[in-house]
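In the block that follows, a single chain appears as structure tokens, in the form predicted alone.
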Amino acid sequence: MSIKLNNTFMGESITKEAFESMAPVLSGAYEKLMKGTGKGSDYLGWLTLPDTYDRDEFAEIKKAAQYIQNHCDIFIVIGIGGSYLGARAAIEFIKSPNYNQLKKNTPDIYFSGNDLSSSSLQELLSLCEGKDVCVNVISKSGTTTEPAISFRIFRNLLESKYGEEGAKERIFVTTDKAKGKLKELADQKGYKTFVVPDDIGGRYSVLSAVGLLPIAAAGIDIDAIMAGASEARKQYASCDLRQNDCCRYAVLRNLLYRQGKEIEILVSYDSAAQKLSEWWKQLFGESEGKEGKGLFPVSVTFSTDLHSLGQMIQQGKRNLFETVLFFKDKQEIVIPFDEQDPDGLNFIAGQTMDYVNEKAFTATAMAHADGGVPNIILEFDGRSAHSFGFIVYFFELACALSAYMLEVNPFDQPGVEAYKDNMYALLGKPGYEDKKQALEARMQNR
């Protein structure tokens, strides 16, 4: 497995001299990361995780996944942000976006606690009627509003259906190893627990128990995922700008940012990568977006979105570039010949869908580059557990390097607390009385 960076469609945006001039900046960022001397160095556990993960916990994850497969029709994964995006990305990327509709010997998997929509929660409760259900709640503290509400409701459902003792066997908790309200509850109730590592932040945690339990429950080979990530770690173990495509990607996006590009669009040509793109958006958005800096990460799926956003990308404001994930689909569906040719497609009869998709990719990259939108192409082989692990590590490393090159902390997210504090105050949480009064006065004066 390897990711090949193709800069054929970059246009004239980056000169060789400009690229090579970034070597010292990259070297400094790489050294900070590997020596743990940069900001946020308490959260570098993901760097070595593919090779140093806890083998005993790994075995327990597999055992729990087997129990879930044997005892439930529906598996509810409760979490928000990094607590669910990585697992959902893996299931859709490796299995299918239509995983729940596939014929399989694993449970349907639904994700909850990632919004505050009463209708979506009610629909999920309805889906659980008459079904055997297991739950995995993922939260470091257990007090984050969205997952905490969802867990309270599903815990009540399971206790009503199976009794407190029966529910205990169906609830799996991934949380802090020693402290927090959720840890206290799990110990009190006797739930099976897994650890959110202290030295790994949420958006970097997909290769820990946070992501691996739901992934394993879907019947995915988590050994292959870790092997892919380990291979990536070995490939990018030295910072050689001529050979390390992960470092090259970090440098190219940083150079484009310095040239006034404000938006990075992650492009895929397969809907199976949509949730991977959502995970990527959180990874880069939370890691870089601070101190008035950072590229704004967005994503599209082509060719679908070419029919809605293609015009904007082709001829809109020239403040963006594209990073394209391109891999070949192994399903070789052949386009049939039709004697009447009513749709005029006989000129591609006998070709595969993958062939047409590849030509659409090349045509689009050419058109967008000609239109002033640089394209960074990341090519790799297919969708597999191994390739997923490799891709995750590639982006985690590139993201950390990119943030250090911007001189921001890749591992904190102080800005997300602002809305939480306001919400707690407006909901009347104890300890927020003064803030609630100030906010209500502000609302009255609008």
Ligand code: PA5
Second form
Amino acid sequence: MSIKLNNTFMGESITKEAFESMAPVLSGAYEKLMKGTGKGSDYLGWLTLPDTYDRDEFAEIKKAAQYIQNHCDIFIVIGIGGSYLGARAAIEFIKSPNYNQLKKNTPDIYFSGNDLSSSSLQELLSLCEGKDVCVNVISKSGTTTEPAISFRIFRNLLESKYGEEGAKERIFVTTDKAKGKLKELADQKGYKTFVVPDDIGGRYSVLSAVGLLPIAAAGIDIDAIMAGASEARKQYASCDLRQNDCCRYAVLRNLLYRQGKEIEILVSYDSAAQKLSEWWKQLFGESEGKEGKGLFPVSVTFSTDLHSLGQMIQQGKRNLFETVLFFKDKQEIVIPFDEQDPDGLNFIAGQTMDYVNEKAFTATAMAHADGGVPNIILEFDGRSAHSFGFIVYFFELACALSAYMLEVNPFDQPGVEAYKDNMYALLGKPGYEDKKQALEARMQNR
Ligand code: PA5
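Would you mind giving the form predicted in complex with 5-phosphoarabinonic acid, to go alongside the form predicted alone above?
Entire complex below, previous chain first.
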């Protein structure tokens, strides 16, 4: 497995000299990361995780996944942000966006606690009627409102259905090893717990128990995921701008940013990668977007979105570039010949859908590059557990390097607190009385 960076469709945007001039900036960032001397260096656990992960906990994850597979029809995964996006990305990328509809001997998996919509929660509760249910609640802080509400409701459901003892067997908690409300509750109730390592932040945590338990419950080979991530770690173990495509990606996007690009669009040609794109958006958005800096990460699926956003990309404001994930599909659907040719498609009869998709990709990359939207192409073999692990590590490393090149801390998210503080105040959380008064006065003056 490797990810091959293809820069054929970058247009005239970046000269060889400009690219090579970035070598010292990159090696400065790389050294900070590897030596642990940069900002946020308490959160570098993900760097070595593919090789140093806790084998005992890994075995426990597999055991719990087996239990979940044997004891439930529906598995509810409760978490928000980094506490759910990675697992959801893996299940859709490796299995299918239609995972729940597939014929399978693993439970249906639903994600909850990632918004405050009462109708989606109500719908999920109805789906659980008459079914056996297990729950995995995931929160590093153990205090996040959205998952806490969902967990309270599902805990009540499980306790009324199976009794307190029965519910205990069906609730799995992934949180801090020692602190937080969730940890206290888990200890008090005797729930099985998994640990979010201290030195791994939410959006870098998919290869810890945070992601691995739901992924394993879906019947995915988590050894293969870790092997893929470990292979990426080896491949990117030295910072050579000519050979290390992860570093090349970080440098190219940084140069485009310096040239005035403001938006990076992650493009894929397969809807199975949509949630992977959501994971990528959080990773880069929360890591880079601070101190007035950073590329705004967005995502599209082509060719679907060529018929909605294609116009904007081709001819709108020239402040964008695209990073394209391109991989071969496993299926070989051949376009049939039709004697009458009523739809005029006989010119591609006998070709595979994959062939047509590849031509759409090349045609689009050329058109967008010609229209002033540079395309960084990341090519890899296809969708598998191994490639998922590899891709996760590739982007985590590229993201941390990118943030260090911007001179921001890749591992904090101070801006997320602003809405939380306002919400707590408006909801009347103890300790927020003054803020509540100030906010209410503001609202009255509107
Ligand atoms: O990357 C992050 O740290 C965040 O997105 C968190 O994962 C998210 O806010 C959820 O936090 P917690 O796991 O503490 O509930």
